[in-house]
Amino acid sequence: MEASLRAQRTAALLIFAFLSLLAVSSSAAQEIQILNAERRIDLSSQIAIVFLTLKVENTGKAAASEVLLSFPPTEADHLAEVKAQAASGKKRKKTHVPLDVKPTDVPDAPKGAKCFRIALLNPLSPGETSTIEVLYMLTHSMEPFPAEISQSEPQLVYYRDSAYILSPYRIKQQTTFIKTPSTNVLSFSRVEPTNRAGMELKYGPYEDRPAYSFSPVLVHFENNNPFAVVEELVREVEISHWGNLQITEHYTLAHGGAKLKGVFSRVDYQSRPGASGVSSFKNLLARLPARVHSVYYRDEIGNISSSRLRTDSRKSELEIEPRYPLFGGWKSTFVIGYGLPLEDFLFESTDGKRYLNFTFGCPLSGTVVDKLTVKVVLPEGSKDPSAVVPFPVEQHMETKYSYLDVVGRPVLVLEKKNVVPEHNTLFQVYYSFNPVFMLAEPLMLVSTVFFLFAACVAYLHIDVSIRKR
């Protein structure tokens, strides 16, 4: 009976704590208001890049330590990156400090909305204001329409958004600017006041909108920029303590734009480059580290010679051309490999561990990666591997066997979906290694040669002939 009463009391306390959390979250949202919000959406490429500036005010009686962001369900699955920074000062004297952004759950948010929590550097006292600048990127947010075009037609796309900024706070004044890659805008929704000037659409200013206001808009415009999508990229980074870092990258590349309708004519494509296949692409640029060597570029058929490598003391650029230009719906698979000096990327930490400092992301500029897998192959005998990545990734361990391996090489696998150029940042892999293991393979080779030599000597000194007694 007493145990039953304790269980009921515990359940009641948990329910009370949960309801209190909801009340605190709801009241915290009511104690913040946005005095001014300006949103600039850049649709110049296949990635929608959005700059959002918020001037927030604490209207409550207690200090606020965080600000919430909300994204509508139509953008939740396309959201690739969210960054925030606190801005202070004016124009040339303006300073920026990065802020921590983490996903969170907001009870009163619309169904399917995705919310984030921005942690302020210093709590915002009652009556104080602060300016926050947010950068976020959306992939696959532009839908080709028509879905199929001929070789001579331009590519038209739809972009869907809201004239009002979806926010858990009341917004006193807000304006949205949408920049298109060309002046050919076939149609756009109007939520007055709405204006258009050249390649820019302006929605607003809108006054005193309540929380979670939403008014859908649709923009139909021409976008012939390459929709280069890497459906899957597997990067293998193999560490050799003998002085080399070997990189092997397996690409599955596709054109994510409007599919080609009809037959491809290479004569028209080459004779009218400005009017035929304007939305296709035939080359890509891979930005590689400096001091790269032993570069190769091949596919299932063999080596592809249509590539050019430019190097200097700071960077290397590899310009590649697939065997054929890529139109909407077309795919190409290939492999890029190269070597790097290990001393530029492998270091030793203060606690005696070794760590690899390398770049995450895709070297091909201007591409979107649907699924990226980075495999860091450590030397045999490495222990306690761990990764430090500046954004969430999935991790697991594998084992790889190569020449003369006994127990295999540990492989730390990092996986991430929806990767954009903003993810091309440094990450670290720490591990412990005993230098004695570097002698394992040489000793194995020496032992093999020695036993082979001993077997030959023994064979030559053994008399196996048959004699009569």
Given for the second form:
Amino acid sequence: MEASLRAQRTAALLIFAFLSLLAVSSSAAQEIQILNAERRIDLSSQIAIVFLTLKVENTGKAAASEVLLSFPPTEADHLAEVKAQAASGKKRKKTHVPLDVKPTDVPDAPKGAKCFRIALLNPLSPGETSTIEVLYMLTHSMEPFPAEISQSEPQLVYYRDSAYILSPYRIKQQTTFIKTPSTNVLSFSRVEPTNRAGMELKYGPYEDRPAYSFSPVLVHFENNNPFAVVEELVREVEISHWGNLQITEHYTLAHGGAKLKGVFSRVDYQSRPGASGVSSFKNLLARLPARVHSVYYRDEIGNISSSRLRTDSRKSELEIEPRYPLFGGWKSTFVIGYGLPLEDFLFESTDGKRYLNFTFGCPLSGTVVDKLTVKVVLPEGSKDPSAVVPFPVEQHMETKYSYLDVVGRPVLVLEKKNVVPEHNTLFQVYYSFNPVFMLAEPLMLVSTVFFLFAACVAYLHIDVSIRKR
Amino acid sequence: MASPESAVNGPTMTAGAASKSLRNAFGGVIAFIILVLIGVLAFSIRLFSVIKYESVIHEFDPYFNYRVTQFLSKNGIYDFWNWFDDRTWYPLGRVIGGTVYPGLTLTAGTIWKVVNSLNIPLSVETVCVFTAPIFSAFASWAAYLLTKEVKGPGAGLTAAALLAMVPSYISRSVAGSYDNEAVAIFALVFTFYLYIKTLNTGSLFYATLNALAYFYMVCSWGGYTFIINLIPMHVLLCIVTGRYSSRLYIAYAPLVVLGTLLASLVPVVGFNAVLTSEHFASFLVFIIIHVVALAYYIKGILSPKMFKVAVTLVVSAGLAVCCAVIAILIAVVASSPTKGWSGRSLTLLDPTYASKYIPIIASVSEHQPPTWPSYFMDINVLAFLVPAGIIACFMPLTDSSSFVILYIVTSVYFSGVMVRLMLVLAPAACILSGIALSEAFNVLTRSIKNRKKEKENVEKKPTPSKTEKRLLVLPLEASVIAVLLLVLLGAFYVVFSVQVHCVWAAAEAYSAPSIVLTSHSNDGGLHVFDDFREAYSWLSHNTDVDDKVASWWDYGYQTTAMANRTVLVDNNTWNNTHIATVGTAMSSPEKQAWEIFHSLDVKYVLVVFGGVVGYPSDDINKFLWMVRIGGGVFPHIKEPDYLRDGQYRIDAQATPTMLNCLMYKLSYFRSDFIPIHKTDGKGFDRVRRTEIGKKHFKLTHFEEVFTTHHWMVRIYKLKPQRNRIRGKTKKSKSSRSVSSKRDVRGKRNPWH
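Having displayed the form predicted alone, please output the structure of the form predicted together with the partner chain.
What follows is the entire complex, opening with the chain shown before.
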């Protein structure tokens, strides 16, 4: 009895504290309002790409140095990347300056909402307006419904969002455009005014919505684009100072769309390619750096012969086919490996350190990587490795023993979840290395052979028999 | 290339004493270099499969060995001995540690471990792929040693060079052919070498090594019984021909004692080393050699007269005892149904045995007797050189050369019974051909030399003793011409034909890994048929890890190794009944087949179908064996039901039993809709070259879940049991026992 009373009291206290906090911070947040917001959601691939253009006005008295963004909890887990840039100037002479985006906690945000803070270049003085463009990507945000389809059916998906932009600020006017991959839209929620024209749905314009307005909408439409999901990708980048950069990529690929129900008929698949298995995919394109050599494509039971490599002076494209076409729910694993000339990727920094400059993300185009592990295997004897990655990643060190290693090679492991093609940016790994270590292994081999011969010579010249002949 | 010409450099030793040692050293170095080159040749000629295809394990049995090696490298030796494999022979399982010859896996596992402890990161697969080529290099060196013991280093080098590239051996030891024979031939030849070495030296050191080599052979291959029968035969031959010596005793007695003790350490052999009839000959000869040794000993200490008395006394008493013992032995042996012999050994003694009693052994193509062309294909020109080699071995006949003669005679017989044992013949043929070639060169060059010398010495003094010794001195002109001819023949025939043939055979005939097929399209491009791995990969990624897959036993090893799924039967055909059950299911109508498979918890059925691309060794062509093996255990499956007038056909003339059996349905289901067959008409089977007999049928109890790109492998899923509807007649589906119970009540038995 007493316990419950105490609990009640604490709860009441907490609520009071929360409310007071809310009052304080919301008053702070209210100092900014959004004059005009336009959101364009592109659902034509498996990744929902959202362009958000905000025209922000400082209505407060103090200068505002940052603008907050918030995402509903359903989107927060699927958020792969948020980028912001400040746009200035008129249409033709528009200039874009990237802005810093950092996750933050906003106390008065609805439960589960995730907020980001965009740091403005110049603090927004009272009364001033500024235009911010935000790009964010959502993975696994389209839910197949029906969850199981047969081979001849198209893939239908649900997309859930809010008709109003979830924002910590009051929005004067807002519009949302949703672009679907086809004209086949089975249903969509109406939050008037709502229009549909061809492949585009238009929600809005809505006038004067208070902060944290939310109105769920559901769009049910056909999306037959390959839902190629790499569930796990381990990229191993091995540096050899003898002039080679060896990359080995282990893929666990899955079709993340609607599961195939019942039979897979090869007759239908082969004879009616347009009508059968439309949501399945059978080939993927890997964009590799130029001057790639010794490319292989295999899995645990041997070489996979269905691949094609095209190279030119600027890039290489490897077109791969998994062993079988992937239908919904099917999985496949494979390994891609290739070598690259070291001089294209390894440089010396001004302080005498060496650094590797390499792309981070998955080279397969149009795929989502649930878990990406990049292992940079440094040469034996290198010291103080440190990575510079333009987005947050988890890091730790390992040791790997490869050809004739004695102390092992330091391995810098970078891990990131929920990776989209947008993450294919360069990252750097700095380390110091003494070139003398390059000679360790050849010297070891030479001395082994030398001692072998010496032992042979010694054996032939020493009489080891007990009895003298 | 180590051609026979250079090989003769070894034994030429007729010069001054000073230059002799130098020349010997020089010859030794040359011989060493040639041996190294032979090793390189033996290794590299077997790499065609890797270059033309890829570094991959071949065929069926190697996949099992590969899987065992993976287990060994992952779990260690003790887990390996205790490994009970539940992935195969469901629901029986198989005790792997006690039923495999562990030599090969232990060898590869050791290599892998050593290499990895040196931080050379080779995968288990790579080690397995290259084990066979490495050991064939070892085998050629062993052949050199053996032939050197018999006829000198020249013959040895020739034999080694021939063994390095004899097609018969290449066929079993190309890179990727990771089978017991790969290491066993080396072990076989090396054991024989150590036996001959002991016989020539009488050294206990070599006798011990011989027992160890024999142990390695026992570990490696069931063919070790060839050794344990051939050596006693040779010992017996030596005793009968009055060649008994203490060296023979040293060579034989330790081998039997140590060898048998060591052999029984191998779990798969165990007490078989003393219990089965295969080993009986060695013990009998062991007794005989002791009796003979005793007789020689007594003969040595007694005067001739006393000895005669002793002989008559012992013989009359001993004969009675012997008769009694032999009678008991015969009774014991005869009481067992197979007379104490295993099925495969009996097949060797009676070539018609398997086809009469064990269809499983007879159904394997490599257990068939070979045809004449296969002799030429496999050992080529060696077939003609062997008789010359035998003659050379008789001049003079020594203990060791008599062994080689015995070896070739027995192996020729065995190879005539089973095409697989051509492999045992290959080293013998190489050794004898090497001897033949080298002896021919020896005789001819010697006669040229002697003629020259005689011409110089003819005035000084005639040497009658020398000419008497050298009976084989030919006239100069004849010998020069003969040498030239031989060189020419050697150049043209041996080098061009043998090598071209061997290289061709190595590259074309024996390098195909059989899981990947290729064909050249009209525009010269290479078309790859990778359907098997496509299917296995699909199974491994898209089915539950504990699902059971039923297929004919040929694909069992591959399914467990590549797809990691449980199979009912595999290539280790130890349980005939189980295989017959699968055979019966495949040859039953759909419903009965479903019941059989369901009672065995099978979820997927895999069939191999070549009708679309024309792949001849598919399940329809193997189907009659399924009927035969199934019918052998379950008599309601009758072979004539599947044949129309004794002919096996699948077109409209086929019997209804054939057209309704599961194998037919699963193979041809919807294949008549394939669009690529416009020219051939609908439902055309490219292997059988006919239009199929039954089209547009539906499956009631199975559903297609996967078919590979070229239709070569088709996987079906058993449909789930239908819900029972109240009031309707109950369907007897649950299990076999239920259906047989229903039978009693007068219902139709699904098994008939």
